[in-house]
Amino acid sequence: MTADCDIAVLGAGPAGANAAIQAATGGCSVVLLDEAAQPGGQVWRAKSTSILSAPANSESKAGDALRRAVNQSDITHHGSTRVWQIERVDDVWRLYLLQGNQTEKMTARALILATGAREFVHPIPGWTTPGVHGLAGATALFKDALILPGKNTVVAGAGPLAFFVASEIRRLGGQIAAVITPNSRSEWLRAIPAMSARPDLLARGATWVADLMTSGIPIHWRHAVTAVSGTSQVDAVHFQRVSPDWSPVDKVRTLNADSLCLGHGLIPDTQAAQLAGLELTYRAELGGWVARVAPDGITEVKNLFVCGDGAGILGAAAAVVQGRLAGLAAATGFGAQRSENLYQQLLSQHARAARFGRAATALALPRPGLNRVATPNTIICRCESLTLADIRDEIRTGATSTNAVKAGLRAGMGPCGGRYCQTAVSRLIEHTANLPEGSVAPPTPRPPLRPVPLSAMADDFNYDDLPISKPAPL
């Protein structure tokens, strides 16, 4: 089968776009596919075209530079394109795409997956109240449309992302009621030696914290939000001191606020990798379930590469370098000359960035005590309105895998495809059945990877063309 291009890259964030640029530099024909209209991904998301001017920061500058590099390259970029199925046919990758309302197919000799991460918000009472945003979701509001989450916001979560969100809200003129983090000061101090591998990033994080402290904004270390009050909007945020495993202890305290930004780390997005034939392994230090991937993106499947946060949560700095390494490896497979000096330099850069990324990820990894926050009536699966009690009952009747819970209750079969609930369901099975962490795998992925309109799937199908037999005689 003749392929449409040498290399298709799925995802145009820091990893995918740099992989595409590097592969194109090696003389390969490259197609870059992404759901967003412009390259940049979540980290370097482009501003909405309705924004005429905006204050620049390091993310917007890096994103603008990346978009210029893509535009000036020989890459064929297809934005606003949804990949919903991946197949291997005659040693060629076949991708099924949705562009506008039309389904298309394309083929490539090699495939680079740079699908990034999804955020994890552990269910707590009231987390579905309007005005509660995920930390990563809040950054999308800032970067895309300069929209603040509310007038008086509580920012809560582990790791650096909580402090970045609080800093951006302040930079854009918003008000912070408090920052609440389950991490302790001592945990941050212990992370500094590893984070010193990237002193520029460490200094930036220290600036965020210093700005909050000098501005008099309360930072509640070793605390976590345990409930949200409100019906049509957030009225109050309730929080408690937590133990080292993040179990709530001590009395409940309350903050009046109209919005909450809440997050419990990032999870590698591995569904495309699974659909392409890769098996997953549990690596807590990389954010959970990941495919086995070398630093240069090479996998156990021929002509399949994975890079960026989809290969493990190591941050944008590591993603950029691993993207270049994956593009270099893919192009080398098609005869491009590889500079050994460049290859070794990139490996060294990736090792330094990964050291920083692992330290940041370790701070954000959810801990077992979070399982004690939800009440029986807390919604776990938003799409199907399934509560903690519903899922526990299913587990106690013998459903000890995510596939079993999905089959019994439809958890993960709604519009989000399980992106909001499956990590919580896995952790709930482990906790309820007293299983070790990482023993419950995510469910088996099935196409479509993303929702596809039925009209697009049907295409120009005409029901009159169906051969229908005549009724049998009486």
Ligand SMILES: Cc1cc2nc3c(=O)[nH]c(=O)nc-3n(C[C@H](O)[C@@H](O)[C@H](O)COP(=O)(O)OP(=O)(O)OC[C@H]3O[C@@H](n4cnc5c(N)ncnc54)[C@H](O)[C@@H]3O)c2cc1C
Given for the second form:
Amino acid sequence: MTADCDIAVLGAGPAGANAAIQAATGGCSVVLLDEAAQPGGQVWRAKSTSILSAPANSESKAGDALRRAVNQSDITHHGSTRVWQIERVDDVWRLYLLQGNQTEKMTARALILATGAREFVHPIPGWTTPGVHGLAGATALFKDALILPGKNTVVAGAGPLAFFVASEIRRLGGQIAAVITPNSRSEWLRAIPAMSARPDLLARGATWVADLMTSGIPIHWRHAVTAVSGTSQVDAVHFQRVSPDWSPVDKVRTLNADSLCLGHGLIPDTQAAQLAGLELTYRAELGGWVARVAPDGITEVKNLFVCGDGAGILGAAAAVVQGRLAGLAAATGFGAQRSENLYQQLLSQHARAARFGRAATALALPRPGLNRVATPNTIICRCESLTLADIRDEIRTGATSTNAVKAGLRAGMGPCGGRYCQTAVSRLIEHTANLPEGSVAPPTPRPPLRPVPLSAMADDFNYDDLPISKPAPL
Amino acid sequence: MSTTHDIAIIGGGIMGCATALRLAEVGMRTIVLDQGDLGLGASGVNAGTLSLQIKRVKLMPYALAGHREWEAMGVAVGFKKPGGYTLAFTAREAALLQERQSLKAQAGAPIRFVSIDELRKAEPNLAPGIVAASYCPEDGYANSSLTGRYYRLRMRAADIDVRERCPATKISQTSGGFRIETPQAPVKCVRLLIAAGGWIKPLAGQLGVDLPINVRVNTASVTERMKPLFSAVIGHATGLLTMKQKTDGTVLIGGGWQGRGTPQSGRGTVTMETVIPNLALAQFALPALGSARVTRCWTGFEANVPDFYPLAGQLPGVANAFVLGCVRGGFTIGPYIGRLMGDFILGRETELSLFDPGRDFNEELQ
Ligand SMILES: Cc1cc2nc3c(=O)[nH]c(=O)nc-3n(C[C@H](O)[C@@H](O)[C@H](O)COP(=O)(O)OP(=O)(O)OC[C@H]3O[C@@H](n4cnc5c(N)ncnc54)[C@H](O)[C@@H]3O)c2cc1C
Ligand SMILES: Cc1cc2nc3c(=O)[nH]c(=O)nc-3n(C[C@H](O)[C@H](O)[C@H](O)COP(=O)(O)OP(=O)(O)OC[C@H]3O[C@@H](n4cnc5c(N)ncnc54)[C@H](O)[C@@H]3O)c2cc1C
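Moving on from the form predicted alone, please list the structure of the form predicted together with the named molecule.
Expanding to the full complex; the earlier chain stays at the top.
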């Protein structure tokens, strides 16, 4: 079967855009697809037109450079394009796309998946109150539209992202009530040797912390937010000291604030990889359930590559390099010359960036004590308004898989397709049924990857084309 | 210490679970094994239609009894009985509808033909262009997602041993009955029922019985919540469409369109080449569906034998081994035929006759 192009790349973040550029350099015809209008992904998200004059920072500069490189290449870039189904037909990949209200189909000989990560917010009492934002989600607000989460914000979470978010809020003129992180100072000190693999990134992180300290903003190390109060808007944030496994200890303290940025790390977005036929395994150090992927993006399925945070949370620096490696591997498969020098150079760059990434990810990995924070009334599944008690009761009757909980209660059957609740549900099952961490897999993903209007799926139907099938036996 | 069960049932779908409940009622020590979660095979992913209009003529008494069982199960399985319409858009379909539904009505289903006016009054959002329609007030649906949950709770209350995520990997005959290897402890039992849906063939094969089973890969799709658009179960004269809007507002669309895969290679996958015409037909019948967003499309395995009647009885040539499956409309009929199967295993007379798995599948069924 002939294909529309050699290589389709899903995701135009640091990983996917670099994969596409690298593959196009090798002479392949490349189509780059992303639901965002412009390349950049999460970390280098393009500004919306209303804020084009906003001051540049290192993210916006890197993003602009990436967008220029894509524009100057031979890549066909389709922005504002959602990929909602992936099928293998004979020896090509067939992708179903949604553009506006229209479905389009395209085929490619090879497929590179660079779908990135999504954020995990572990449910705590009050986390659905308006004014609570995901930590990573908040960065999207700044980058896209320079919107601040509130007038007086508590920033809470593990790993470097909390400090980045706090310093961005300050840079944009917002006020921080406090930074609360379950990591201790000594955990950070212990991470420094590994993070020195990328001294530039380490130095950037240090300036965020230094900025907060010199401006007198309280940083509560080894503390965690354990509840939020407020009805139509956050009015107070409650926090406690935590033990090394992040179990709350000691008395509850309270901060007045109108907003909270809260996050518990990132999770590889693997649904596209699963639709393409890859099995997942649990790799805590990579952020959870991931496909088996080599450093150069090669997977167990022929002509299928995965790169970037979607293959494991190693951060933007590693995503750039793994993207290039995957682009190189895919192009080599179609006869492009591979410079052994470049290949080796990229592999060692990736190893360095990955070392930094793993250290940052390790700080942010949710620990078991988090399971002690939610109360029976805490909402776990927002789409279906299911509480901890609802789900725990179901588990106790014997529903000890995510598929069983989903079937019995609809947790994960709502519009989000389980993207927001399934990690919490897996963890809850493990905790309640006394199963080891990483033993409860996410539910089987079903297409479409994003909800698609039925009219867009069903267009150009001709009643006379209905197959005249043999009627069912009488 | 290992115990011997009176019966082991391989397969925790609707067939296995319904049989287990019957056997446990009379005190049999029963164990149910499922390779996955209870009720998440065909029984947990089917379209949930309880419709006499799509049942085979000879199975009508079983389907009527099945409807009574579902009605009694009630809210715990999301049972609803809004009635059902089957639509014809062409003269050919109208003739097909007339012929087929008349035979089903003669077999005892309260099916009648309705005027287009009556249909429009009941379901104003249906498309123009319908030329004929039949109606059955007994038609309805249940929520198949709740099958596992429902039977898990009932089997727990009945003290039935249930092992989930525990595949039977090898079956052998012993002096006292059977021994079943599993990744956990082996199971010893006096009697054995194979109720493994699309997976029956290889299991029966282990006992030396070759059953001529084919497996179909049916697909279904669901939309997000919508404002009320229609209330009855809607079918199409060709059988290529069934749809219903649940009380939560989601619309479930099926029609026997085929996906890809085999029971031996995972869960099966949908292909848009068949899902798209299925959805297009749904929109053709009910144009307002066009604005609904589709959230999930999936597949399930449905087994059948060449005469499309059930396998329900003794496994040919193997004493104390039984098989139950390949029931067309098995979700509807399952709770009832499972009870009959229980009676058969207990050596009792069954209320309606069963379907000998040793029959000649090319002969007309008597
Ligand atoms: C909300 C959020 C904010 C983040 N902010 C930062 C930050 O400020 N700084 C930082 O260092 N790290 C941040 N990260 C971490 C981030 O994962 C980076 O490490 C980096 O962006 C990873 O690059 P990537 O190319 O692997 O994925 P991404 O940059 O996430 O790119 C993936 C792209 O795939 C597209 N995509 C996915 N699925 C589909 C589909 N089905 N159809 C069409 N398009 C699709 C997405 O639109 C996205 O543009 C953030 C993560 C998240 C989730
Ligand atoms: C998409 C779809 C739509 C349908 N729509 C309708 C409808 O609207 N109305 C209707 O009446 N019928 C419908 N049907 C048919 C109906 O779902 C089936 O007839 C019925 O559910 C079959 O039940 P079962 O118990 O035989 O099989 P299943 O429910 O498949 O159960 C078999 C069980 O055996 C287990 N198993 C298999 N091998 C092993 C092993 N080695 N060890 C342990 N366990 C094992 C499996 O995990 C499975 O749970 C539909 C079917 C499908 C697939």
